[in-house]
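Shown next as structure tokens: one chain only, the form predicted on its own.
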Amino acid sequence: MINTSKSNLVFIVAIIGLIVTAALVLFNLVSQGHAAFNGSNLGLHWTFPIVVYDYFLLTSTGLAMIASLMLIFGGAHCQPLVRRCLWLAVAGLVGGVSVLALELGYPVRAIWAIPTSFAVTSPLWWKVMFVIAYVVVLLITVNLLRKPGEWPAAARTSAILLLLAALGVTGIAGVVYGSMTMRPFWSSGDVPVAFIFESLLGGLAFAIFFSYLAHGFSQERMSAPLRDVLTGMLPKVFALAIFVHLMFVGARALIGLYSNAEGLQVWQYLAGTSLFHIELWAGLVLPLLLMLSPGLRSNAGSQTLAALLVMISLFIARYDYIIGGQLVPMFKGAWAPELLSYAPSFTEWMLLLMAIFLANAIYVWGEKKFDLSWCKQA
């Protein structure tokens, strides 16, 4: 059962939010330009906005990427959880490409100017044509399961398809990044893996998150099937995710302290900082504990906990990820220090904001529009 009042509550938040911060933000680029963003003139181009885009970017696959698998392998005890996932990655594609929009400057060019471009040897390129692709395939599957009811036949290949997407423009983002040698901090074979594994973490984290908050964090008020699901394989699978992606992070800062090549030393600033720290300790080990311990798995309290901090932790990651790779100037002179330093500025933390209010508010809009919560009852 959907508790009404709280859905209301997070709707009405959500547009008040979206208001407030799109409002700061368009005021602070009509009047500052691009100079409302924190970047530098020795090498630090993407900020911010590019954190939060790709954050809500690998969400929004990592979620299809889920009800993709649970369409194609998953009975009909899944449909809850399918058709949520759908509508969170459409929410969170959304809340991203907006900040993205916002950061660009001169979006409408973008739209038409890249694909025509044929830029075939760009790995952005392609990464925009995965998106597209992605976009399309998303909203026709959601299309396809928007009404309540017996999956239709057509489902199962637009699943495939929506599969493909997404792994494409997740596996495709790593290698815009691990393909950038001059950097040595984001170059590296296993980028493209490890973001694949990430963006599957953060969609489990939201999905589980979500389920919760659309029954009052309680399991009492959930379909059957939906609690069997939330009890039974999915901490499980969740407890497998965080434990890969502790892997990367752990070995990626290992041989990152330890070695001497020009442009890792930023692992002996960023394995200094409480944010490293709350990313490892608080956002990984701990959801980690508390998926593996038999006792507290099925806990919807200690479920919804350990999906938030997954959630922040992988926020954390992706800033340091991004922010850390531009730290070391590539062009040293006299005029440059040894690591630059960056913190967002008030607009770039609006714009995190309004990403989460839109978001949010199309998210809650969705589970009202399409009652997500109904399954197929045994």
Contents of the next structure:
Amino acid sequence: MINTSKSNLVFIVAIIGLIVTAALVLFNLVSQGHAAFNGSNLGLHWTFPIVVYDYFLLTSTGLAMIASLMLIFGGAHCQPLVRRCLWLAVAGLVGGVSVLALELGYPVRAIWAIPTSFAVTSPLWWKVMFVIAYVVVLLITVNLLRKPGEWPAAARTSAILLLLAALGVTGIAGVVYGSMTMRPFWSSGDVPVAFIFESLLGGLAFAIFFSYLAHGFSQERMSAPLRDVLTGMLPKVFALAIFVHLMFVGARALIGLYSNAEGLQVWQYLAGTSLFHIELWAGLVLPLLLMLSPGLRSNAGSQTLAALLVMISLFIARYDYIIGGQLVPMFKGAWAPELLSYAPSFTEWMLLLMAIFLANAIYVWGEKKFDLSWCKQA
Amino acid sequence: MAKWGMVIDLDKCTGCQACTTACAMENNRLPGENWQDVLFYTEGTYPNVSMKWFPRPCFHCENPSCVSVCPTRATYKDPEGGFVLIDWNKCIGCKYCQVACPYGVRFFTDEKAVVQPDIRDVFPAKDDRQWDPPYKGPQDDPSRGIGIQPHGVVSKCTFCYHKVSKAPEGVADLDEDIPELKEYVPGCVRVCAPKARFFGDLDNPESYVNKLIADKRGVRLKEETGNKPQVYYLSGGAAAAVPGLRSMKDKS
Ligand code: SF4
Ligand code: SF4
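The structure above corresponds to the form predicted on its own; please give the structure of the form predicted together with the partner chain next.
Expanding to the full complex; the earlier chain stays at the top.
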């Protein structure tokens, strides 16, 4: 059972953090407008807020995919993780969408202008349509599993629809970038598939990390079924997911470094940054080694560490992908350097913190309200 | 219906920026956020260096990627004349069109001012527009992206829609040397001192622009993107040239 006083503390910290960061962001946005962000018409149009938004959204869909796969195929022994994953998906979704709303020029107009436009040639239109479907099915599924107890029969149908909606959002998010043939760094047929695997990996990392967080990073405090999942099947699936993602990252980096295509010069630059090496070695290779070792794989400390490192690695990957695709200007010219330089502004960093606090506040509220750890004791 | 297009003769272009200035005046552009710009760049290494320049409006592509990506249909291709325009009342400022335009000709101007001091502080607007310049163009049509740019939306060259669309039907070319037509000529074309710019109907076999494209082998920028610009360059010998590459450095 969750320690109520600790979760109260986390909730209070999250709410205070949310108020402070949201106030800073709103003050800066009201006083400076979009000049509070470090984007520019030289070529950096989508900056840190889009990185944060996509990271949270795709983590959410990854968690929903895992929850629905468990609901569809997992049977009773997956029970202790499903409700936590679903609620984390809700928390991540709200965190991400709130950041997008603060980034868009006209967020309120977007609510009617996108759905009524039927702009079927736009990947972004499809993404929004899938996000709407995803929100609806996610809320229905959460509602069906709201109360501790056996899964209702309708949960399986709902899970199938949720899986399809989550796959749709993630795949189309990949198309948004992958279809930009004028930007070779982004464009590739495998991007939607890579996004889906990346989301799944993120979902697994978040599920593992937050399960430990809810139990004070101790397996002793967990219910037996939860402990069984975390020491049995889950770390093996986690290792496999890291491996698959590592293959995508490695393949793209190698091709990027080899190719002469204009726009791919950015790979030379990225490969020379420490962020990329943290993403690769500390964030993927090390967790993979931890999860491959039979001794460490079921250990609470190494699982938590691996999950945390993967979460960070995926964030760096999202940053490098979205920013990297815009670093080579569309034209050479005296006004544009060879590579644009970019670092998030203070307001942009605050948006990240705001999203983290908001998602955590919602998550902890759900923890208290819905008893996410509930499971039928074996 | 006409399909308006432009020809820019790079052998005649001197890089004087009269087009840039005329466009900024005509369309109330913020300093540095030029719908029509001339890019300068150097090629080669010292002592074998050459200075190049390249005038660049929006190309009003036949197959515009900015239109196909827009999730609200704010960016659209006008079937009457082939202009690519933005409906500022529908644009949500998602900037997908900016990301998707291979030519980098779209502007979201809410960012830090390109030229300091920020003229928006000197002439602040009372409504949701970017600024309130002392001289305003006579036209204001937000549904076509004409006038002073509002906050939160993207803008770009309109091919001077407010002039060209009023031209008498059926004319093959809009030339400032024809007195009765000069009012309909786009600002950048009208002021070009060496007469490096030509504007006419690409669908009219009689038009001078078509003749120039055929006789002087007009080329379009970045054909590989499939966007098919309605702006053609005559690129030959002297100084200015269609730039082939985005980068100046070798891979090594
Ligand atoms: S040049 Fe760019 S903005 Fe203009 S029509 Fe073509 S794709 Fe669209
Ligand atoms: S910024 Fe405006 S015009 Fe551009 S894609 Fe988004 S909604 Fe369309």
